[in-house]
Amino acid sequence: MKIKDLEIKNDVFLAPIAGFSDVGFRSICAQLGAGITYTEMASAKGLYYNHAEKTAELLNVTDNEKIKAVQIFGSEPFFITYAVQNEMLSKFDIVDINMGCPVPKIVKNNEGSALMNNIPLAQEVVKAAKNFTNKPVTVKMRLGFNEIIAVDFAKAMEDAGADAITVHGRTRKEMYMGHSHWDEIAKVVNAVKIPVIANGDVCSKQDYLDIKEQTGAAGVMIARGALGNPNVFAQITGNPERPLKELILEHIKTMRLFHSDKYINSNFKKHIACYYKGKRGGKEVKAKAFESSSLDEMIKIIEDSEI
């Protein structure tokens, strides 16, 4: 697959997942086969006002990530212009603009999926990025805010200069309810000339094959389907799978290169919940991990588990 002049080794990618797409998770997913890894979304305003420590936490990378995308959010072209020129983004290969986040605190600032209610402004945001970076600029969108307007919105993003579009097959109103509308993603694929990446309800190799067939999309992005299951990328790409316990411990080891043990012990528990969901003895492991007072204690709990 190709985005602008950037050659991608395959067509399956790790989504930007708020609270989960940390440097450790991105690293193991890249090793297992994710062709592009996306950061959690970073605020364009935060980059402008130099909220360096908090933003830097989101933008750590490893050498395992061969094609790296940074996702930024904002609705003011001035801040987007500044963000794409920020030195902290220089290590990334792609700039992705979030126009799909449904979270109320983002939407109330006219950011994320709220931009789908203002197509001219959304176009200005894309143009602002395109005018000040030579990197590919992509957009992650939903089908619409309350109503489906995906085709019109995607065409507008293409006209503004977007080099590719990721479409999550739900409206903002639907949040994460029901099944992703793959048929609506297919309409976007047929309406634009730039690559379209399909996103929504891909949790297995069969899901990947089905969404490719039903949408005709150039690529597939996996979000919640990868949480607790990074081996899904190996299954899709044909790479060797790795024992889950080994991956969990490597995830933590990578996090330790960038964060304090206290930070990891606090922030890794949500990953533990995903890794051990539905696993034998998982409830007991999660209970112990959630009560752990140190990272070393959490690691010992993982090492002793039967996962």
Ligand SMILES: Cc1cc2nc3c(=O)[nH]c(=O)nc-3n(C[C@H](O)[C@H](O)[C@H](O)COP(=O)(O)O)c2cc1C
The other form holds:
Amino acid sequence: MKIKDLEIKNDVFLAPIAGFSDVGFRSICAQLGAGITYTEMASAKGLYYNHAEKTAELLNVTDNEKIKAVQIFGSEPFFITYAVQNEMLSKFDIVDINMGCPVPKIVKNNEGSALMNNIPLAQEVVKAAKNFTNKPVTVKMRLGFNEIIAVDFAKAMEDAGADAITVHGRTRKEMYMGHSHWDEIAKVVNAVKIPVIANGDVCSKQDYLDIKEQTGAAGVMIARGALGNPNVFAQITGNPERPLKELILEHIKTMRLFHSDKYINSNFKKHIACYYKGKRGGKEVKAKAFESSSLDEMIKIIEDSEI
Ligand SMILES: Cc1cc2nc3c(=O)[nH]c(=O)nc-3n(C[C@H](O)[C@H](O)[C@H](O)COP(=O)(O)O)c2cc1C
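Please supply the coordinates for the form predicted together with the named molecule, as a counterpart to the form predicted on its own shown previously.
Next comes the full complex, and the chain you just saw is listed first.
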């Protein structure tokens, strides 16, 4: 698959997931086969107002990630223009713009999925990015805010210069309820010439085959299906799977290259909840890990676990 001039080795990608798509997780998913790895969303305004440290924390990368996408959010073209030229984005291959986030504190600033309510502004945002970077600029959208307007919106993004679009097959109103409407994603695929990446409820190789068949999309993006199960990328791409314990420990080891032990000990607990969900003895491991007060203690709990 190709986005603008960028050759991607396959068609299955790790989604931006706030609080989870950290450098360690991206690194193992890329090694297991994810063809593009996305950072979680970073604020364009935050970059401008020198919340550099907080934002930089989200934007670490390793060489294991081959095609790296940074996701930014914002609704003011000025800040988008500034963000795409920011030094911190220079290591990324793709700039993705968030037009799907449903969270009230984002929506109330006309950002994320709120941009789907204002097509001219959404187009200005894409143009602001395109005019100031030569990298591919992509958009991640939902089907609409309240109503489904995905085809019109996707065409407008294509007209504004977007090089690819990811469609999460739900409206903002649906949040995460029901099933992603793959049939609506198919309509977008048929309406635009740029590559469409289909997203929503892909958790296995069979889901991947089904969404590709039912939408005709060029690529597939996985979020929740990869949490606790990064091997899903190996299953889909045919790469060898790796033991989960080994992956968890490597995940932490990679984070340690960039973050303090204190930071990891508090931020990794949500990953522990995913990795141990439904596993034998998982509840006990989770309880112990949540009470751990140092990263070394947490690592020992993982090493001694049965996973
Ligand atoms: C905890 C969480 C955080 C998310 N953070 C982001 C984000 O930062 N940017 C974004 O575009 N989408 C974000 N999403 C949406 C996912 O990328 C994806 O579109 C959605 O979960 C549907 O895909 P899935 O069924 O594979 O999970 C997030 C989803 C979850 C559950």
